[in-house]
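Here we start with a single chain on its own, the form predicted on its own, put down as structure tokens.
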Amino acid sequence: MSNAATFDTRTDTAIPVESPLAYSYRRSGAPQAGGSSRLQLRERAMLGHLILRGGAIVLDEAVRDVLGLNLPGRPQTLVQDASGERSIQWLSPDEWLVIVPGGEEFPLETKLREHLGSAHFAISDVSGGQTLLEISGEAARELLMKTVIYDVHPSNFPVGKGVTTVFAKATTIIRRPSEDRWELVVRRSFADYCYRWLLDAGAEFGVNVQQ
């Protein structure tokens, strides 16, 4: 077991939290376009985000152990379970992203820890600093071709890709979980500005906001 200082970072649930968003749904609204709408646009919220750092073998071991996944080997690979709630993704070759359901991440943590014991790792609970912006709709890549530097064409991003890119003029990780489906992971003090750029952007295919 790792010997480590560590604490549940989620505040007790009788004290009101609010998204990254919140605000921006106050002072931008969260648009309809009703059936016209060809891009909807959801935040995911709350989700659990550790970075993991350390050898890939000894990593390898632990989290298929513990969560049931294989990590990435190969460069800008992202994996996931059955339910598309938990997913690893490569960040580097000795860096590795996990998003989980909201609340598994400290027990996630605590176990990863007691597997490794004195093995040489890392483990950073993110989750108050990011948040997931998921864009789907027959739009979605039209978006994200107006907006990133990365190019998004299937034939170089497939299904399973995620990638560190610019998004407008904000650092940003944008992953392809499914066909339909775009996912962009934007730290906390940046998703208001990215929510705004999204809703400007879309506006021509007509925005439906999920919240």
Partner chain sequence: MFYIYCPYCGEHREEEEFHPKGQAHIERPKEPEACSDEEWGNYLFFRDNPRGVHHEMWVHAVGCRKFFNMTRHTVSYEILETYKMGEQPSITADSQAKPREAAAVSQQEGVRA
Second form
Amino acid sequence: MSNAATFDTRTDTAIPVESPLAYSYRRSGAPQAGGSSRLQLRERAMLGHLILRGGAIVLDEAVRDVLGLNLPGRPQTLVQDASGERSIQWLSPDEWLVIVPGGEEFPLETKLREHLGSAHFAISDVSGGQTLLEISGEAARELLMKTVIYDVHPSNFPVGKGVTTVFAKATTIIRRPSEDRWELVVRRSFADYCYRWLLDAGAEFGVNVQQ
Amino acid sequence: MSQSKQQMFRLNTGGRIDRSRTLSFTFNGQRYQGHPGDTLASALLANGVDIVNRSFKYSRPRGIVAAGAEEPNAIVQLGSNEAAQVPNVRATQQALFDGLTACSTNGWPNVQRDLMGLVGKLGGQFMPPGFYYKTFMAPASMWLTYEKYIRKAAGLGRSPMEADPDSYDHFNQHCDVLVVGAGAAGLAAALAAARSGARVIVADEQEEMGGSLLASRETLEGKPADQWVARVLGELASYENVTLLPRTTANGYHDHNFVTLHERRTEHLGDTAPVENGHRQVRARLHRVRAGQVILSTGAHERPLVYAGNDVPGNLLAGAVSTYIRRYGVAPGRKLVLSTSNDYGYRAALDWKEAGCEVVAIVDAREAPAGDWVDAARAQGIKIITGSAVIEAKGSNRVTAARVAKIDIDAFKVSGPVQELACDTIASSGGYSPVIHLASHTGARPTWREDILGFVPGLVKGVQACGGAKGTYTLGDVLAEGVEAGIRAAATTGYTAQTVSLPSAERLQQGPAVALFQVPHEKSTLRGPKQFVDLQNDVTAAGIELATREGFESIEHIKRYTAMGFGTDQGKLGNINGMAIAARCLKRSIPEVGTTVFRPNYTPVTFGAIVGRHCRDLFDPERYTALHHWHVERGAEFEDVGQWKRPWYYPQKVNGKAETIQEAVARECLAVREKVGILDASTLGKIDIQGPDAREFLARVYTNKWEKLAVGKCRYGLMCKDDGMVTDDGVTSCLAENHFLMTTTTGGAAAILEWLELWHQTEWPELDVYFSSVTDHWATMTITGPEARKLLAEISDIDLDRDSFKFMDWRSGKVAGVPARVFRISFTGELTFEINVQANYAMHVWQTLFKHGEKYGLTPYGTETMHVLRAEKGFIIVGQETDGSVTPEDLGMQWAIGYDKPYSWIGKRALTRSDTKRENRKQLVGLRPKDPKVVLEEGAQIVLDPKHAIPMPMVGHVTSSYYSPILDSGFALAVVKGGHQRLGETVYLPMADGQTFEAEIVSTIFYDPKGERQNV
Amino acid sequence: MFYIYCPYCGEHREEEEFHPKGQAHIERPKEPEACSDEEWGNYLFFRDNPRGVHHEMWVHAVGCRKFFNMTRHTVSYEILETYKMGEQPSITADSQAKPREAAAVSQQEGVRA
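Right, the form predicted on its own is done, so what does the form predicted in complex with the partner chain look like?
In what comes next, the whole complex appears, and the chain from above leads the way.
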């Protein structure tokens, strides 16, 4: 083991949880544009988010054995499992973001640590610190052009790409897991700002928020 | 207004307007009519409105001169209601819509009868350049009084006084090729680039794309040129890789091909944006374009000739006359005199004649003009007066006659008798000036081309110019250049260009132009009637001549002295003429005089588009903790700490009245000191540090020692920069042998993470350690006060015994059923537990604490109370007690400095420099006001001798000052020169209102000096 | 608004994602205690301010968070290269052919006043 402390945040009993957008829904609502909507927005809350640090070669084997996924070695790439529920994204030459269904993060971290043994690496659980917003609909790209400075044209942003970039006056990780779906990973403390921004920027297209 | 007079200058046929529909509009309170396809300017001309404004300085009546962005006079205020007011709109660029309401921006009380006009007439000779500087300089105190009236009389429009109902946004665009200007060159370039498959954006500032082709008398493939335009636009629109942006002005050209485009999406439709499907459309949009290649096909502006009275309404650019006739179906007068130095000007006379109006004469400065258009004019029987120019326009509110004479250009004098030709319109053409503004924004200097008598753009990497912008004016050549530019741009960005077959253009013979800028008058420039160079800023030829006589030689200085090319005009019409006049006076050539630099923006951009969506509650991100809505519901007042919203204090209702901040803070402070309080401390920065060298790394970035910190222990750390000055502080805990959790100040979180990465990546890459931010992952709840342990014990399985869970220990366990890390650290001096849980559970834990805390008097407290409590204990806040010039020793924190650590940690070397060892450095002390009721002002300066003559030597200042409820006294922290040696001395704080406060220098610890309370 | 090639991300990114961190290749003295006050002061406070080719350190703050170096022309603002931490520049003021620089300077003279 790597002589680091792990911390299981799972609870035994049903403890009420609040997603980063809990307050936002109450304050800004969840607009339903109905049939005229060209934009769908959905928070995929309570997922497991882990930050993986280390050398690519060291991590790759562990990730393959434990998660069954290849570690994306090329910059700005994203790999997912067949279900699309587990993914790893390149963040920097020694940093990756792993997103798994909520509750899997601790067993995953434990197994990775076991597998990696005494190698030099780090795993940080950031599940409480960020949330994932999913955007789809025919106006999704226009909305993103209003929002992120990175070029989201399909010629520059094919499926399977993910980057960290500027979101209005905040930051985001933006990913494209499929043709018609975009994901934004935003920090918890900025989530309300991002949500209000997306509603405002998307208003002209008609937004449907799925809760 | 009688029916028959309506649109009396409208032609029966021709133009791109829809005569079947009529639009009503109001200008200066009068109602008029126009047609779809009109601009406000063309509709005003159709209705015979001569005076559209009063001039800026002399208040002379002014009429429409141009037909596009270069219009200097017809600058109007738009808006039918207060909220819709838009200043600085050029009537030549504003599409007419039904209900449009506009008025002149200048003219007080109105444009027809203007008071300042009298001043202008009387004072005309006495308002030379620098008039305002010279006249209103003294006494200086009176400037504010003068300014009010000068500004009122000048008037440059006004901003709305009510909230704008519209929304605006930014669009981040990326493309391979950006084409600016969709005239002949731009369309050809766009076509070539688009067919290659490159991502192309075409931006054009006009209502319709096509540029001069929309009003050209020339043909393409033997057909009117606008048919080719329609075909090309149809093809471009069919490509997915092409974005066409009409009504979009490229306003700024920034580094590395970053161009800002201002798109007016709904301003041609009405005062406010229309609502579609229940959603209000975006009124204006700023496109932030990063382009691989930029093609500047911005065309050229015609240059007017400078002659006396050239500002009287009825003086127009020759090209503008053609545009109004051919594009808008308006002849802006009945009897025309054309003054020209070149063949191009002749087209205005031909168009005028074809429109059925009278051409009195063409006055050509050349002795023997020859060319196809000259021949056409002769064939039409138009009188041509050669070797001559219009030397003066007569008339006051409208041109009544042109004074024409032979001129000697080289000798700059009138060389023959003057004849007066009755007319109502004088068109002039002095040739073309390429529109080089955007290229100039990049910093590239333009170069003068004698053959075209104009500056052509200097070009930086990734940009090319074509067509008129490059000084090419023959249609066939313009198209060829466009295609070539498009092909080159596509190839440069990695696409294979396709062939574009060019439409055949007429090959016309043209004679050479003559270099004529200012026309001589019988009287000298200084004594003769005014000859205007810059109509918008009221700069005359005499003004420029005077400036050169007063010793201004640099064109940049002449510009600033005379105001030539200032403001929204940016020298579009006048700059070259001004330089030519300066060159004549200085006896230099134009390239020797040089051109001034054009700056963004090319034309005014509405603030809405600049601001975009970054306004109102989206102005700046607001960061919320997981407990934010609890604070809101509790009625907290918030304080901004960085972008975070932190509860400042929680005012309660007492007898139906809300507490003041003083009352609330006093209550919160006493609750902590006597019972238990709770603070949302989630905003503290938290950095997860892992790796075998984590401990060594901490030892290098902190001033104190880390080698012996055991698992389960916490330690306060102080961070310096390498200059030895304190930059951050916080508690770092040892989670495992190779694993630490660092906390930083709320405001410092991002910067400290970057700081750690900086040292790791640049100086110490050999250390095996990783840093990750976990600030948002954890919610932190601080319970503090004598009852804290009892409260926590009710809902936690952690052994809280004082001997097993000591001060500066951390433990993990469950709190309210939620896995938690609890840290026994204290920022209040009281018994404290900082509970950290995964943020999604925070609300449950917080509420459970309150469920159990009521009986202990659990009181939420905000940052203000936190500040009072920590200051009572002498705990510093980095950024409040420190300002980048304070060392750990200045703070009296020698205990946190490990001088004997093996590695020379960041800041150590600097702390042994003679200056940091100085004994009279400003050092942190406590201040106790002699009068306990006094709360000193933060920032107040400290002196030792209040009777010293001003300026008094200042020895320090107050850094923190509060009223302490527990001490029932004001108290303060301060930095004082040599303060640590001055305990017990009295210092003085003279205030702005004349009072002087007395205070005693005391220890920084005001409460519980032995620190027993946090250890219970 | 610069367009900066991040040598770690392998693509051009907008300037808003980066922070400038001052002159590149400033190495902390290996033995600070062996430095005179003057030497330490030079390390801390004194930086070049050349007209022309300059080496700067930047960080891809909103991105991969990696520090890297940039060779930039301080008059034309042209970015001549970016390179990873620990690498040396391939373009320097000396290596730049004099005529080229002179031309660039004269063309750009004084325009940013």
